[in-house]
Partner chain sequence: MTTPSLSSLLLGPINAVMRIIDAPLRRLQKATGIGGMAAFFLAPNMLIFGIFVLLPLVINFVYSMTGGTAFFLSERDFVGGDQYSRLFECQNYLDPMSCQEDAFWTAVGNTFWFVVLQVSLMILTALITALILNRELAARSFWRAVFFFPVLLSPVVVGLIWKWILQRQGLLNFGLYQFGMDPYTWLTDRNWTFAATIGVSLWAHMGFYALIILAGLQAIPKDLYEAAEMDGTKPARVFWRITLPLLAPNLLVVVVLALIKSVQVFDEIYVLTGGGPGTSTLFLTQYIYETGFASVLRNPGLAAAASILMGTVLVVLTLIQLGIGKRGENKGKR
Amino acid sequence: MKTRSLLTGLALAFLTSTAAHAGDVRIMWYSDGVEGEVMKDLVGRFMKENPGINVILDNVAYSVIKEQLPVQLEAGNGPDIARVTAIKELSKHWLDLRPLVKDAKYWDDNYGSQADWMRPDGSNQISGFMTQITLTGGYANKTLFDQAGVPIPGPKATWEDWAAASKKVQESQQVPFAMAIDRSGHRITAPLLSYGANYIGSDGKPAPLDAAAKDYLTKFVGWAGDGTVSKDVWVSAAGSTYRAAADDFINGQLAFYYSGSWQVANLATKIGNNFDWVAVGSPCGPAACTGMPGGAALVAVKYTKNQKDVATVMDWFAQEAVVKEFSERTLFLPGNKAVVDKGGLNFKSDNEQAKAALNVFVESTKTTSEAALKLPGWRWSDTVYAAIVTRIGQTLAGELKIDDAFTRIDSDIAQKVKDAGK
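Isolated structure of the chain on its own, the form predicted alone:
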């Protein structure tokens, strides 16, 4: 009897750790910064307004979201709501909120652009909403540009304009490099799309590298060859390993750095008063002036026993006013269209450069191309990113000629598709 009661107790403990009781709504949440504290405050406010629903906020390490949550979901368990980044990959586990929310049209109007990122292919379900949008974009060392007497290129400036202006600054100010781009397939995809590249074939599978993609990658390799672009960050790692060039920018070694919105707090903290810097959006190509989006989502889990209460919680947190406050307090780019369109976000930071940079990124979300918006919801994106980084990295290291890199990128991707049996 003792053994049996012990096993029953363990089983009960497992279930209560992953699923809420009737009347409870359990949210699994992770934090990169202060958002856990902000969320705790908002949960308290929700419960005052909705005394019949008890929300339990479980703040966990990101590794729990990445490694343990998928295992729980596969077993048909898990929290009622979760904050996740593998939103497409796990989408079969999300609850369809469409028949449950108060106003599905509000959700479509304000969160429709990212709805495909978090629902199964071919479905029109409402799974949740983005707690924040991340967007790639550039940063200029304003002090270096001013000292060199070189005007910072304007909002319609091309990648070539930025390369030329940054090169002038580099030569005048004797800094090691004019420009750097993170060693990341996601990052370098932004200029490829601005040049008109298309990764997705008519059958939904990866298309071979097209002329537009080859055009930009050839320019990029050329800029690395003549010292305009830092190749250090690309040859300092092998395979598809990620490397950021943030430290080079923070240390005043670069005129122009292409990374993303998530760097704002990092730059503000580490640069301090050492020099003036500005966010400048994404340079243009012949087809677009686009950044690459991404982010984290708050999603409802379909194994919940409390669908109605879950929908009430999701409706409340998805409100325009709540999203605006959450974004201002967390320094996140909002995922709500009305909040973006109305502008006027008052980010809660004492750093004026950081506030200005965040507003530039909010503005830049308006020029994100259709092609860029499709990629976070496309199952082969990471495969393409990895192949490009690996082979262009080898080219910059002198191990491959550029044409051979193009051939290898296509064959790497084709092999992955074949291995997946799709």
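In this text, all values refer to a predicted model and were calculated from it rather than measured experimentally. The term rigid core refers to the most C-alpha atoms you can superpose between the two forms while keeping them within 1.5 Å. Numbering follows the first chain given and starts at 1. First, how it differs from the form predicted in complex with its partner chain.
Annotation for G222: C-alpha shift under 2 angstroms between these two forms, rigid core superposed. S127 shows a C-alpha shift of 2 Å or greater between these two forms [criterion: core-superposed Cα displacement of 2 Å]. Rotation of the smaller rigid segment with respect to the larger between these two forms, from C-alpha superposition: 28°.
Could I have the structure of this protein in the form predicted in complex with its partner chain, to go alongside the form predicted alone above?
Here we give the lone chain, stripped of any partners or molecules.
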């Protein structure tokens, strides 16, 4: 009898340790800066207000979100909620929250403008909301510019102006590179669009690289060749692997760094008082002075077994007050329309440079081009980004000539479109 009881107890313990509890909601979360800590705090508050729901926050590296989550989702697994950036590409895996949330109108009114970015084409699904809106843009090392006696180029300065000014600073201050752009197709798309490039063909599928895109990419490769642009970050991996050049900027090795608004907290924390830096928006090209919008979204995964609890969690985190607090504490630009419209965001930072940088990014949203606004919701944008990064990376490493790179970019994209159609 004793043995039987013992075995029954063991079996129960095993079952309860492996099966998901009713009321458990698992969130897969990654952090660029301090948002993991803020989220942990908010999750604690949510659970106090909703004692029946146990939220488990799994903090993971961005590479897990990028490489492992898609595989889990394809297999019908994954967390209940995830913070992701490939929101359109994976949209078939998101749960439709429309019938589950308390007030679908609130979601449409406040998150409607980005809803298309994260739902399958042609649907009116509510998949989640943007935890932050990001915009690509540049940062200048003000101390280096001042020491070199080179004025920081103004708001209408072109990419050529920035290259020339940064080069002067590099030579004067003996830093390894004048400029750097993250190894990312999303980042390099901003100057391509400013040069007038268009990725979208008349049939909605990717168009071949046009003259404007080739023009900027040729300049970019030339700048890497003469040491104006850091090629280190671009040759430091094969394929479309993402690499940020933030550390070079933080270490005072760069005059100008092109990345995005999500770096503000990171730069503020790590640079501290080492030198002065300013956000400068996106340099201009012949067609525009645009940055690339984007961001990360908190989305519900359709394979969850706790749809109702997931919707409760999503409703709570999408509230205006919570979004406002999250943005103020993380120094992220909010995605909630009411929060943006009402203004009055009091970013929680003692760092005046960070506050000024955030204002520059808010201002820069006004010059974001129509073409740039379309891309986050376009199915093929990641495919184009990946092909550009892969082939331009090879060109900078001396493996390809620029014209061959253009041919390969077009054929890579065509092959991917063909593969996806099978």
